[in-house]
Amino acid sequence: MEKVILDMDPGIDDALALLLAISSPEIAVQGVTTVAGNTTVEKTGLNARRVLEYVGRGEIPVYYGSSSPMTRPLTTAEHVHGLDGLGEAKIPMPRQLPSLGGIQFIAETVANNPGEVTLIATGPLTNVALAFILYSRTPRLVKRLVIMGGAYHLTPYGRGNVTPLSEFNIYTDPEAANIVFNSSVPLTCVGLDISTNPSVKINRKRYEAIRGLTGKKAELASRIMKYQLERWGEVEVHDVLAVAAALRPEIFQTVEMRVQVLTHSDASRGATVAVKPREGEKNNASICTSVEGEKFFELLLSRLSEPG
């Protein structure tokens, strides 16, 4: 069983990713660290606890991480996720509050389990970058890092969703992303190149399939997805794909690339420029370029149907 830390900013699709992770017997979630992104870190921490307690997994610890990007003011996305970050679905507030020290938790868990911990990061990379800077051994001790982030322009869908070039998580804290991409960590990237492909979106038919399941996980998933489904007719499940890539790499295709993150304060901010490594250069990222959409949805559906 693989040890996993989830670093996230719940967020509707982060909450769905959390449900998939805790429903998967292949992995043991060591804890959740939250970061400011889709909404404030106070709300993202509470939202992680709301999800876990609602489905009876309150024993999984949740830690607050960074409340802002490394050098920039925070810009949130409540217009996408609702004012509470969970689609305004009226999920009960948690009985237990998150703990402080998310960055330290990442570093200490990795140090105590060298080569055994996978990080799955589905928000801005602030917490991960700070763990790498403040605890310099961390990148070498992580088994692998799977992120949801970037628009690599390797498929017809690989365009930005904040600017034409930039995806939200990378755009929010490009300096943190630059640190992570230039570290030694084995890195797999799930970006908009696959997460905006219609084959993986939750359309009305797929939504009804989830809504027809029994159990608290499926009920919670359908409640929080309703907000986006009613507004746009579909739900983009970016972050769920990052968890799926850790669980089922065989249904994804990847290419090895050298990625540079642009940190300028202009139209190119947060762009992830992917090129084939030149002679003598090493790649620094394995980028997902396709996924078998039906197999992905079958995985999600089967896990949400599980009672435990």
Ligand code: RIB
The other form holds:
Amino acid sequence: MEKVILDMDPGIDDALALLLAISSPEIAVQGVTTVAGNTTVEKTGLNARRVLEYVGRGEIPVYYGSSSPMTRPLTTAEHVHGLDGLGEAKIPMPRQLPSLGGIQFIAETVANNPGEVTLIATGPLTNVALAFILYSRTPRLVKRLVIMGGAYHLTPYGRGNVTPLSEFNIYTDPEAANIVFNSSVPLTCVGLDISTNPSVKINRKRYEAIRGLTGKKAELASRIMKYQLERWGEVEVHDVLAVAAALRPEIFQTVEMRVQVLTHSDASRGATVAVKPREGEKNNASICTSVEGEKFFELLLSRLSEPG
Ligand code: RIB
Ligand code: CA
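In place of the form predicted alone, the structure of the form predicted together with the ligand is requested.
What follows is the whole complex; the chain from before opens it.
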């Protein structure tokens, strides 16, 4: 069993990723840290608690992390995730509130389990970057970091979703992303290059398959996805792919690249420029370039259908 910390900004697809993670016996979720991104950190923290308590997993601890990007004002995405961040699906508020200290939780858990903890980050990288600079051994003690973030122009789907160059998580906190990409942490990137490929989207047919399942997980998943399905006819499950990449690397193809995050100009803010490393130059990221869409969906469907 792999020890995992999920750093998220729930968010509809973060919530689905959380459901997949807690339903997967291959990994032991040590805790969830939340960050400002899709909505405020107050709401992302509450939303993680709402999801966990709704499916009877309230024992998993949730911690608030950073309430804003490192140097820039917060830009949220309620138009994509609903005013509450969970698709306005009226999921009950939690009985237990998140704790404070998310960044410290990441650093201490990694330090107490050297080489054993995988970080899966599906929001802006503010918490991860702060853990890396405030507790400077962390990048060397982490087993690996899997992120949902970036648009690497390695497939026809690899363009940005905030600007043509920039993906939301990196755009929101490019300085944090720059720290992470330059930290030498073993890094796997799930970018828009695969997450906006139609082969992995939840279309109406796949939505009905999930809605037809019994149990609280499937019910929660279909209730929160409704918000996006009604507006766009499909649901992009970017963050679920990051958890799947940790669970089933064999269904993904990756390339080793050297990535630079642009932070200086507004026009290129949060762009992730990926180039082949020169002879003797180290790559800093394994970037996913394809995934077997049907196998990915079967994994999600099977885990949502299992009780507990
Ligand atoms: O660009 C997609 C990413 O931004 C996903 O993590 C989604 O939840 C939003 O945070
Ligand atoms: Ca997210």
